[in-house]
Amino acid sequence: MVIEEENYCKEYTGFEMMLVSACRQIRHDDVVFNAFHWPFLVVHMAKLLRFPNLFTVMEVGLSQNEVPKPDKMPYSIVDPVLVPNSVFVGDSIDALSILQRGEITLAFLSTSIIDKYGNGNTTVIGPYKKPIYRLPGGGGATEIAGLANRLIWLLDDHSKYRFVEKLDFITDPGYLNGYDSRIKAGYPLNSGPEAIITPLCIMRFDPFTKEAYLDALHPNATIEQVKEETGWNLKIADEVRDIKPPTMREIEICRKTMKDAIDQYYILKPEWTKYLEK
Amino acid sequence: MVIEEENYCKEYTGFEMMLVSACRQIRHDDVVFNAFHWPFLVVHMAKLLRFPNLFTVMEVGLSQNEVPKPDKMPYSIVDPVLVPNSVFVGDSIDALSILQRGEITLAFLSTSIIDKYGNGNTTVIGPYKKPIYRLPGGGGATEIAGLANRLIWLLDDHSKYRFVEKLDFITDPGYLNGYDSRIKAGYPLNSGPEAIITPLCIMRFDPFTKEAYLDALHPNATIEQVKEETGWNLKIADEVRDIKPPTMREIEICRKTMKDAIDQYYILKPEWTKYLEK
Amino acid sequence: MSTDKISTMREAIKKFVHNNELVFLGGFGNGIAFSAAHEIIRQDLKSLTVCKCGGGILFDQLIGAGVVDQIITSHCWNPHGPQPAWNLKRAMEEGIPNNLIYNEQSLFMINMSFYAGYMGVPFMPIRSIVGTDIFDNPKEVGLKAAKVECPFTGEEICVVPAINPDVGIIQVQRADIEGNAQMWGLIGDTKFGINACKRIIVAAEEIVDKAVIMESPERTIVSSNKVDAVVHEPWGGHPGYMQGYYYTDLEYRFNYAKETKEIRDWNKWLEKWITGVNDRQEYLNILGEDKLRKLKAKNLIQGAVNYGY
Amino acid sequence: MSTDKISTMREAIKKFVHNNELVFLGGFGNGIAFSAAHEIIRQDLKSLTVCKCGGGILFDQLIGAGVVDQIITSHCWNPHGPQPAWNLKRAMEEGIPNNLIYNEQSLFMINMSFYAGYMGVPFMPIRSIVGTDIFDNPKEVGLKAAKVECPFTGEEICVVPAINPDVGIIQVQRADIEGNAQMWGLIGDTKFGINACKRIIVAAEEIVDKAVIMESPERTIVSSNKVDAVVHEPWGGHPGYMQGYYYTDLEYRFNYAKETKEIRDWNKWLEKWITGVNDRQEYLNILGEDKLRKLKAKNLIQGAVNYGY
């Protein structure tokens, strides 16, 4: 995707950069699985920015390929405003069938904790039956991670508590134990994580070992910082690419999207989070 | 079903008697699989005669529980007049699911050739790949025979060419090789043929051997005649019951149904059949 | 077989839901069976196992009220995003109000298990979950997946077992008095889940003539032959939404997350909204007419086609 | 990904259907793909295998014209009832015009095979067909069923293999230019069959704006991401029916049975209705305006609901 050089934005957050950077990964002919949380915002931005007719599928059982024209931003991937803006509405199994036939070319996912092989955990910290910390559960992420051609992780908090050597529980399959273990388990050849995008950087996966390495830095982030915040001994590309900052247009759409999302409680205002964290 | 003694009909055909006799087997709370050919006519008659709200299911994927109010008789079980007279319309698998969950309490079926264990053949006479006579194929009869609680066969031609000791090909499972072979194959305990109704009689099945025997005679038919027209050594009940003739009301509904069916080419006029038989 | 099955929610739950049973609750966003769950809590049922593709605050309330021993679902979030709901956390981490088994399934695993139940077969094959702890883990808690070799391709493939709940309850847009129930908009797991159940309660925003059902019979998700009770329960899906009837009460949901973070606040919430009211009407009285007016859906009447022949 | 895929039937068949392929044809009563089959015959394709839950006179014509080597279906009747169609009989009993393999499936077996193809899994379990010759017989001709042991219940159960046709063609009520295709009334095997296909041709009675599609998105049976060509083909399902558009031509169907009983009559029929015309429009010209007027469906516009929020 070509970015107009002259119009870069100066002030933006790492979170905004993550969304913009994710958005740039989409190709015009992608069939995108549109998952809850940050993935939904990225796809929303992509439709407004570049691909109004992007074909997208949601796990509850609907497909869209028009820019959304609702009077309100969906509060969730099950919002009723989506229905009369869809070209197909069925049930969850209809959505699964598209994934399972291998027709989803791209999916974004968020997860709570990730390991170096791109596996995700949204289930539990500690033992399964007596958890230290119970996470909410994975929903459809297991099969989205398993069956989409290209999977891109979005982790909004790049810290060593979220990027760990080994998970207590694999909810979402990345490259499992690395190397050919994913293929051996039975997942499609043309599937698996392509990247992890964080506020600091983009990681990609070694084609042989399937271990994540630092591929490109977001502006203002440093290699040292990324290594420091990653909970395993992160490998670094021979030549780490620099990622361009958001353009004015990208950041405008990004902020509009976030504002609409806040109005619908899709994103919480920062002052609310104090009520909700423990 | 109590028949009003005073109103019996005097003149009627064996075919009409078969339809009327079949109709009398239906209970008010049956969930009936409504199959093509004569079964459809029997169910139609039952709705007009006794059970306007009979719950019926058709293999193409629809359910009805109102007396049909179309301006024309359906030409087939896929007629579009059925759709806005149905309480459910889905696909064929929706209909299968009802059968497979064991919720169909009663089904009627026609078949080309039947054996003494109530198996049907609508596939082939002679070798499968090089038939002497190719029959049309069984459609959904295989699973209707396999999965309905009570199955009642309707054979419009009681002759030894249609009632044989052993079939060239089992399309529709009755009691297979008799005794417990049907249960051993895996079919539900509460399933299997209950009766065979012909222009001459009603046969039922021995609870142990599962062989069909003569249970009741239609008026004017004799035990000798039935034995003569049956291609195996037919066993006879200790006490063969006599079946009452059609009432005036039954025959009126029967003839109205057949007339409507002829108008829609569902039944052919006798003079047409010469074009169509070989 | 024309029967009037109209009942109150209280009678329907009393008659058809029993202690220790496996209960399916319908709704994936659209038509979440909140009113039914509240009545289950009021009747103080015990040791239920509840199943549903996404548990959310519906399951969180059942957990907090102590009526369930086990949940079978793919997630149980607070409204504001993928964070565990508070009663779920308390039960799992502290055993409050009781120890809970969270039989975590992936979304499609539970959907295919309902589908197997719907189809009357013992299992369904799926290509996901292999190699994850979702595949193995539920073994300690009940349901489990397995692998079989495909006799046609020779490949190994996962299979998931059928779920056939003892009883299921759905909140739909409309039904007739015999139980032909119609739902439109998003269905999620509701059609297959409810048809897999042995007993069925239908709660509907509106009770309509059968003639209305027959105007678009494709919208029927369960038909009268399977239904035991029909409850006329307007707003029964609040604070979730019902397409064509009302929108999600986002403010109420946000407040739920705030007001249930601490156990004593949860106890107050429980009394105010569930145990302190007698039925849905009293709940709606507390909610207030202004709120209902605000949530009520605008008209967008469409989707007619020619059924002529 | 907004693309105009509009094509003529001739172009679509030429581009997307090839000799020796496995072809799915849609329609169980409603929307039988007659026009597509006729164009396949005109282009004189060879050695096709065709699949469809009920073959009927559609398959009979393909057989008689010599374009198919194998049919996969559950029956192949003449219009007047469960009697084998004449070309089927000639091919099977006398090898005219060529030897034919009739891969007979039960209705639900073929439906579940399409469903497996739709779901992207190699098989589906079913409870019927055990103990019948349907279970074993297709082994000599290609597709076959098998048994597996259920790892949960220990029982043995039949499984049927996935069917994923090379190309599928459906006749639907309406579609947009990108291929979002809608069908209402009876669907039979059409939704799962067509979505199991690798290439897809949609023939529609009407081409509509995408806005019309989005008015009732539940009526979409295949969406644009999978469709290769869209053909505007009014009356493409004659002599079958299309709900809301036209009724079955019972007289024509009856005459078909009369006029194809003898081989020389069939050859005349073939030339008159298929090889002697260039396209569907010429076919309709022979049929005549009076006939079309008589078959045209009356209006019964219904099924609108509130999609508001």
Contents of the next structure:
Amino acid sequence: MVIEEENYCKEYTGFEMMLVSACRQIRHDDVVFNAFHWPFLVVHMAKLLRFPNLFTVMEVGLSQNEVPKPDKMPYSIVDPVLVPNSVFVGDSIDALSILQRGEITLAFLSTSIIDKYGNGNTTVIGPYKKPIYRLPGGGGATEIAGLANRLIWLLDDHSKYRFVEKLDFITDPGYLNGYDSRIKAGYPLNSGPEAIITPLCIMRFDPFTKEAYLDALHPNATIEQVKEETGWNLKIADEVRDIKPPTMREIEICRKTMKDAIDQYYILKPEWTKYLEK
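Compare with the form predicted in complex with the partner chain: the form predicted alone:
FYI, this one's just the chain on its own, none of its partners or other molecules.
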């Protein structure tokens, strides 16, 4: 791939593109629920790149409105380095009460498996009582998915194994069975998934059916590739947008964050990190 603009990176991985695309979705006035795993990397990047005063809430009850000092990636949401940098130190009940009041404008979550209505499964594969595999569970993700105003899913692998038409078990509610089923189940009117971001693309949700559709492609991905790797008959936007590659500054911060994450015992696949030492 040849990129003419000098300020765009020419070599990057799909995982890096996923993190950068997710970071671009954050607005300066968002109140972000900062969940662990890939969301933690995205929010950290956003603070270093654009919004040092981004207000974030963590499940353990910490609230922050500035870049942590030092600005190195904490090893988890319970890293003691986060406490002196917090404007409020409470507990999980305090954090979840902010969700319940509707004050979280944006949340990122990662999941093991997702379906066409944006429901997530991190509980079991197969029947619940006799599963083929038992997964780690959702923690507070169920509450986050149910109550955040905007939810963005991050999936590091776009394949039919991860994108299925119907889940064996719903851990985290998306639009349930589509249409108005989420509202009928009692979830807030102004809540629900906004997008799914993967190494290949960004999916969004039809405002009426609530089914995910292909909205935008990352560089080097094709519509045919995305359809082939999705486990249902994926609908396509009338005009699929092309997403710009990472800028040099975005990729610099992305790789700094990834390197810090590895130093703090995050497990990143070799194919995601091949450009870190360049």
